[in-house]
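We begin with a single chain expressed as structure tokens, specifically the form predicted alone.
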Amino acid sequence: MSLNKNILGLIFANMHEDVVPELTRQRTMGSVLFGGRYRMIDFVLSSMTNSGVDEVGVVTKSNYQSLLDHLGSGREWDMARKIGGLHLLPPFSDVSSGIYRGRLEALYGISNFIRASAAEYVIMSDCDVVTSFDYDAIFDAHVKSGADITAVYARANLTMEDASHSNVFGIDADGRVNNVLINPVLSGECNIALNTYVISKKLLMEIIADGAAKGHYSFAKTILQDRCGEFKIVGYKHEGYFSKITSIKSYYDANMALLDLDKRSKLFLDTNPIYTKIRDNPPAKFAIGAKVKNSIIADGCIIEGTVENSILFRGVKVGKDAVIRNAIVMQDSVIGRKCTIDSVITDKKVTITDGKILTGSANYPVYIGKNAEI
């Protein structure tokens, strides 16, 4: 099935930001750099495009300069267009909306937009996982099954830090979601909620006009929670690769997994292609003598030392007898002679001076803020 204009698409670019305030402190969580060329939106709002979502609504909250320098238009998503296409939505955009304190306050700052769509279904997602997700798959489920409300989910193991940071869902037999924890005190193979949900426009604009009237704003905890036996919400499984973004260490190793050609040939599919903003730098560029080994280098790099395990966004420069191992380095940041990192973040335009040594741990990598020089 096609989704084209049946459904509209809103993705909250602000949401779970508390989790890496290292990276959202001068950003949005949707345009957090990954994976060397990408931002967290990226893949969410591709994941759309490739299900034939035409019409997406932008949510923001602050913060958000650098991300509507990345969206523009929206012609790399093939969203640029006069009926449809990407549509960003900041706080105060209209009389009644302001800074929201969840999805449900949000959904009501919007509402006017969400009313003029001629959509019959919402997709509505956010920007901490990483993966490529098939709407069309979830919303012939959704029709399906029947249900007021689908909620994606996948299987797999958390810790206590990471579950303090998701939504945990019970199923029962039938795939109905039964009980919902919100950030709970647990370990193991759970339930982990996706943050990507299908509802009909018109039960959503009952929900947001209800909400309004008794004062809620977590769609979390007055919806899926306080409202789980009311509503029927059905769970979808998500079998594909993902990564859930819930500490600098997730991020961290969520980047790093990229190193493994079978993960990373299970995010990136042939047939749902990941797009991004498109910069016009040279191909890299390796000096003699410049080793590099297992790592993921992007366009614009300019490379003289030796770099192993490691991921390089544009532009990165590294100099020579430099060193750098199992280390994230971000867009435009400079690494002098003879400087040494080791399980190390530098964020954009960073530069480490001649002669540095700078080294953490796989469980505490250091990160280097945005702008910084050392």
The other form holds:
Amino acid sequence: MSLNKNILGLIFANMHEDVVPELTRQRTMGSVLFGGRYRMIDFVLSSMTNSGVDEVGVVTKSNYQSLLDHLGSGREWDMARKIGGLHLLPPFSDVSSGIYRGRLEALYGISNFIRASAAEYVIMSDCDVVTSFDYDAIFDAHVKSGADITAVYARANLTMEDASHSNVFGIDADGRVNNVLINPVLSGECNIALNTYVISKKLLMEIIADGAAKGHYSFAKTILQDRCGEFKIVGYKHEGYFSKITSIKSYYDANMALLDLDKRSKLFLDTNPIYTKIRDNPPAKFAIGAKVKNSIIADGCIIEGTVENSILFRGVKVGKDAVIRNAIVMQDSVIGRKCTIDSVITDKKVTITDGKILTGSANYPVYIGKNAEI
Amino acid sequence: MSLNKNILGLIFANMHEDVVPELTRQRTMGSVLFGGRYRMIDFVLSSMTNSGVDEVGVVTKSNYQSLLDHLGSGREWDMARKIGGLHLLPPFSDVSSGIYRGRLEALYGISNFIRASAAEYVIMSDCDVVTSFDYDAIFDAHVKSGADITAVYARANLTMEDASHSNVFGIDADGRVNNVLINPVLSGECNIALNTYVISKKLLMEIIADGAAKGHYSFAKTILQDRCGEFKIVGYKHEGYFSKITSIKSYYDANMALLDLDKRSKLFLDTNPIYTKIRDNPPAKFAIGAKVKNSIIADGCIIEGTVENSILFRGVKVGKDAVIRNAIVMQDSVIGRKCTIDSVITDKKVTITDGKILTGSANYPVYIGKNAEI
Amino acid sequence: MYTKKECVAMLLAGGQGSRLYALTQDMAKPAVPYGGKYRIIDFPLSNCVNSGIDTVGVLTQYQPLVLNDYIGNGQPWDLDKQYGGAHCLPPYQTALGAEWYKGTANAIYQNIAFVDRYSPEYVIILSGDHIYKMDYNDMIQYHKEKGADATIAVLDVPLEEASRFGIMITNDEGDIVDFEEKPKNPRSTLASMGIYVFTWSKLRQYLIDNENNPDEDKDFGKAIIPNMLNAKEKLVAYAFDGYWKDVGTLDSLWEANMDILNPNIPIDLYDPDWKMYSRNPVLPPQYIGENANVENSMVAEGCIIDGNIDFSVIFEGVTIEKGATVTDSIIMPGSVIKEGACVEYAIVGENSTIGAGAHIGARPEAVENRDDWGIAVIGHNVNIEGGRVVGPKDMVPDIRKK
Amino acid sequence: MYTKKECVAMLLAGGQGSRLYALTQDMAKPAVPYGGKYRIIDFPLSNCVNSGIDTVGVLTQYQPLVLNDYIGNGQPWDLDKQYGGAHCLPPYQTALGAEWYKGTANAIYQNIAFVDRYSPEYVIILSGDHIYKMDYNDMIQYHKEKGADATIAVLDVPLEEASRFGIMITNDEGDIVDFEEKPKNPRSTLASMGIYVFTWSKLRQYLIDNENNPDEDKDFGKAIIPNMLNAKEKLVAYAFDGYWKDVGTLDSLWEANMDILNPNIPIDLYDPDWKMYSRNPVLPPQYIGENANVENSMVAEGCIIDGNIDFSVIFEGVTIEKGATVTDSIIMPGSVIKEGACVEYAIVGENSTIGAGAHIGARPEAVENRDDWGIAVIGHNVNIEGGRVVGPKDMVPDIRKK
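Show the form predicted in complex with the partner chain, please, because up to now only the form predicted alone has appeared in this conversation.
Full assembly next; the chain just shown is listed first.
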């Protein structure tokens, strides 16, 4: 009746942290804040909930306390289940797990967990893509194509910068992946890997054992790239709206894209809600003198100034006569009276004292670290 | 109205693993099985629940996957709370946390967590004592005595072997700890430390910062022992029934002690239930020919043979004409037909094939490792 | 997650179970303990979960406190879903007035709004009175394959028992052509198990029509099924051949417990592929003492057993003292059988005490006239003084209740 | 954990709220939305949690489906305790028959068994109709210090309003010496807030006596309190001086919402030390568009605002299109205000649509005769066609409901 018990979801929370080093200094990629109230992991985890994948392991490596706090028991994603549900897989939790160098080694560390699952198939995803995946459709395509591995990609234009933090697939007329480029030097329209794979548990366990025996640690290199002739790796083209985070600039743009109502509605589908941790904030409050245009405002904000083309996370306070433009202001930050901030990203709990002026540019937004007081 | 929000509980799940190395090869001290259906952590965690300590951090280091599985969201201990509740504190989860050498260093690793708590006091406990602590009373005594640190102890007879894995307090007429012996060479009646401390959060944070600055890592050595003149360390004498695990022999004896109805009733108090993970087993089934005497039988067992002076964990199967004596049989083990096992400890999922005979002695029980088939 | 549900289960749990007398003084029948740690309602609930049905409305009316608390948020059955899950549905008051459930069909009628929230294709109607393991999904698949409007689960019963049931008369394709409630001369041996799958849009209309017709009974067996047959809807029979027991009487409740102890009867509670879930007590494991003899029996957590037990089902937290004997009996949670007492062919309710040397029930062969024999029943919270004799067929209710 | 509870709260949430008309057609009054994301019942529930009371019986009767689902297992308020927590208590049937709640006292009487399970020293009786923040623990402490049998929370009201309330007459020590229900000539200005702390053993007996006296009303104000006064029990008044609002009428519901927008009124929802909990919607954050002007207002998650909002409370998932104007109004979840529509001094229920160019309500100064003015109300699920005018004081209910 549903996919229940047949698919194990694996989410790699620490992968790709190098693309936004500022944001991941004290957190995993999965716990990077996004879009006013979310963390990056919400998108992939909610997609799993919405597709009926209800047994999920989250693989972590370091700096994952904020992720633990965010996920809690998994209740918000309906993953606080008795049968299946959410499992955290931190390093050193098992005799075989430690600080891994790549996906293959990380999988080796959790091989007991995978073995114990009753699932026949495994879906693996990272936390660097903002989108709503339809795992149902991906899984159906995997079964139908008879692939060993189904690799999800999207067709998109890449800049040189994007490409240097992405993998790109060559795909033949039959949809098979016949070439894998890892962090290539190129630009233009291509098949960009979304770091999402379907594979049978049986084959995955073989690959893991083989990788461990040979000292291999990179899934992309030693499985996808080196063995794409040997395995039947089939591409699945993801058609929905997506943003892949490859740099602080692309992170900024991906946030700002939500100000486009059309893109917003393609990401937040009625049929695929995006769940996140509950904070019990009151609604946003607009005081006398508030002027807000073309902005996303999360719950718990109190706004007395001007906000334009910006994204305000939960609990942000904007003082009288302050002006915020083209900015991302993360939760519980306080922008004082008569401040002007333009093209700025503030991390959590930043305080900008009265009258300060901070200006970046759209292609190089200024980043202010967590808890900073300016 | 209750202790809520005022006390933070900290449980150290990995400490003292060296005393039962067989049992902790693939698990923490906290997840060592005990008494037919429990794990060691159940005793201290249930005591916290029963005393109204509802914000608890569990500090882990390695091999803690079974502990994660056991605790889940903490629901069974009523710790799946929205406010407070159970927090797992694994290594590398925070920038400051890693593989620690002692309690003081472990505390340093979780200092962000302690700082973020609204509690004024901290109760620390390990998982090597089987007892029902009354933290209410211990806390009241701490406040009343004006102690810097309250250290819980029991008056008991120690063998040389016990003492070499215990700390012993010297206590003066006013109840102050004036001497701390770490793993001493002695025997006889003495004040044995139960590794349970109450301290104000403020002082604890000072001690942690000081320890980090000086490179100290042992709480017992550099705080209790070296500074017991400087700090007011007051002993609290625990009067309830207890067993402290100091060796595989004492582990065996502590289990067997539950066959004494008087001791059993002192450990399992109506007012202080011991919670544990739910398994959804049917009740134990006694077939034709079953002969059970003086034994503890957990749910899900199916018994067709003879069981005497033994402890059977959940889901154990005892075949026809098998004889089990003076044994601890852990969960899901299968004892075949016509086997005889005497003075044996089997770990989880051990299979003893038909007709085998295994015999240890009460002072040197034979241990059979997890998943072994004999 | 916020998509529609293929099938919603509606579980009729309002039954007073008056034929269980002393055991249902202050709890509804589905809350009656069974099988050493379960309550009757665990069976349909666990069946739902094991069949992949995650949305269950539990219709309660009679003494719902025990049942509401037992079900709670459905977590013990993994039915605490954010969308779906288990929901207790008591009768309620509207702007138009207040109404108790007037029958099985009316109970569903009053909760049409609940079902509509999930826009299901199908609804399965269950009862909280039966002990059985069944994959409802198989039945729903059958309903779909047959293109039926209603599918009724049937059991082939011995002809001599058929007149106790609602009997379905089917044609060669398995379509139901006629239905007779407790017929004197049954034309078939296919007895309705009280489990129905309906295409929701159909049932919804029949419920509304039934409600608007004041002359009709508000009941599935008496009105909805006959009405659908008259209107030539497609009703099919789904044959079930597993273990199924209606525990509507004290004798059948006792038998259903004894059945678990019989290895030849297919109600295996230990099957890992079809787990029965229940709310688990917080108790230490049982202790079997030096003087105990326990055979052919089930004993649950927290028991302290130092007496003799044979062919019996002992629930959690029971104490059986040295020299006491319990045979062919059911002892419900928390009861105490004192030294030297003898309990045979009896049901002892929750938290009761059988005093030292008391004698409850008797073996059938110990009674001269077979008609005088029956299961002896001690209600919940009853204290039987030492030495008292409670004969076979006798019943001692909780006198504190009015 | 399995020790007794010092105090259990019993929350009377059965009120139909008939004076809220179109807003309570299919939900009980305590479930009515308030304050941009809350429902009225969030206030007493959050007060309980913040006061350290973790056991709450919620007495439901009228249209409980919305309320039961909203409360669920109590998790949003951290009231999903293994022992204690929030429990919905509908009326039920016993072996003696079935009874609806016949009054506030009878509702508690029928649930004596629920309260007894926790053997509390005290019981606090709350109502689901009031907006206020109050530390019940302070009141319980006062009850204990005074050695009272019953403590009634009172508010000092203006003399001219006193005749709308139950009025307590106290002596110098704060003991209640007399009580008058809605007196014409009030002898005091201490109005009962409908919040009572009772010593449970006392109340339990008065409830039983009240039930056994067929001539008496089954109500706290009309029977229990006068009976206790007559019997010379110690009743004391507990003075409360914070914000408190009975939202029993449309005007008071509207006012209570407007009060949140007024910085001079002490009902701060943003206070981190007294958080108000509620069930949170799963929606993206709100978007404020290029053409929007939003001042003096609260706007919740999931809204898309491209129009003008002033002095208004906008619940989650509301769309206000370009050129639409909402002033001095309350727009409940999921409603849509189309282009160019104007909503003033109005309440729009859940999931309703105000068509393009429609005009709902009017400013008081726009009406010649002040008596013709009042809040306009659009019920839930109502579709107002484009261009339609709904005058002040008008009400448009959900016509799908009978």
